[in-house]
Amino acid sequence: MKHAKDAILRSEQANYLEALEPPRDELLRALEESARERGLPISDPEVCSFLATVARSTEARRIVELGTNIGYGAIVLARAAGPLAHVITVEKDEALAAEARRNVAAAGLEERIEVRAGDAVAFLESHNEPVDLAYVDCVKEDYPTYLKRLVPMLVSGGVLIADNVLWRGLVAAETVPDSERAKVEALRTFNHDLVNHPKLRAVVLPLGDGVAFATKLGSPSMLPPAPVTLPPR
């Protein structure tokens, strides 16, 4: 069951696709239990499919998620992309980032998700190892930001995928309440920029609350040609 009803499609569009997701286990369920009647955001369903399926065909080893709420997303990534991969996942609110640690634990991922607890902007500023794939779903106020310190440690062919960039629909509003301006103006930015980066090929879908999903673009030196079709004689 999601945690919130959603915001982009119609309702029946919605139904379907909840339909169409596979039962999850037992802790997950849980987790999206407990988000929805606390009012935590964790990332819809159908997201954390479309995470679990870019995680697992990538075959991405290093993984960062800014903001890791109740672990839900963390659980997810490292599920998906297996036991060579390690996930570190960071947390402003300490109380959340202990919660996530016990539900990592209970997954049995310990060894494989790190927890950390923190604000993310500062965590980029000292992280400098490398970045199969980039999970952001945190302050969207931060979302330029994020982007980036991101980008330069991506590697060649790394992902970026981002959630909640359509913001309940009000990113393509005309009128915008006082109180989600800045979010708005926020995600307008860093969705602008996401798609016009030169070193990405990015695209943002309208899934769950709107995602973003890019890719590092590698050298040009080390693209090889482009075929060459001549025409018939």
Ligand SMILES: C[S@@+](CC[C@H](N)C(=O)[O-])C[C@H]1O[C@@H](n2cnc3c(N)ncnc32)[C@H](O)[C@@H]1O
Contents of the next structure:
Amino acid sequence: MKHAKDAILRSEQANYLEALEPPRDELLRALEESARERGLPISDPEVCSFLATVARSTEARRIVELGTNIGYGAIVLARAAGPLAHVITVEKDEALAAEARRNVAAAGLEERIEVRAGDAVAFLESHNEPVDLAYVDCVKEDYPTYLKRLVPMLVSGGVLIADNVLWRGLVAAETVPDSERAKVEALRTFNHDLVNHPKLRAVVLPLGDGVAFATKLGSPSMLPPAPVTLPPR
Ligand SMILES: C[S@@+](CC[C@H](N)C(=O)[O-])C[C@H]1O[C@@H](n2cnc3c(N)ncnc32)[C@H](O)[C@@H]1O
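Could I see the form predicted in complex with the named molecule next, after the form predicted alone?
Time for the whole complex; same chain goes first.
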């Protein structure tokens, strides 16, 4: 969502980071071009680099993406996570879901990316499989619900990434336009619940339009340290 690129960083920093991105292959470049021309909200390349780095380093196999659009993020995730990974991505708009399936086929990934047409909350209500990596990039008002539903599905050490959590900086603004209030309030709730969640260790990064990253705590070594009583001075 490049209209947001200067909202968090100073524009020279945003431009520098964008220029730093390694070149994408022909398919991803064509998808970026198509999204730009049509004003479609695909993930920023630098956010996709982050997704790819996490997918590769965690070797995630069971990946869920909420919000497919034309399949750009799903293709990045499936490629990075490797041949054993399977991505389920959910898109409410039937025409976009069909287009995403064509793009997935063009990437040769139809065996490993399943595009489900439907509502993301309804999907989460019916999905009973463990999840290694969840990428939330969907309806902002529903982010708190996505969090509630996803945490029990995540395996220990599993990862949740959510895009647009700073919403062009509006989450930190004192005055929020009426048109944005419901989204901003939901994102504030989401960010608060995420970083304070007893089962997660989480951070919000000023990358793109704001990216939240969380890992589910599991083994004792990953639990937050016990409180320490300091000796009197
Ligand atoms: C920001 S775009 C997703 C971009 C994609 N993740 C990527 O990386 O390229 C959000 C998508 O969520 C879809 N969407 C909107 N409401 C939805 C819902 N209730 N359930 C599932 N998808 C929804 C929109 O049609 C839109 O394509």
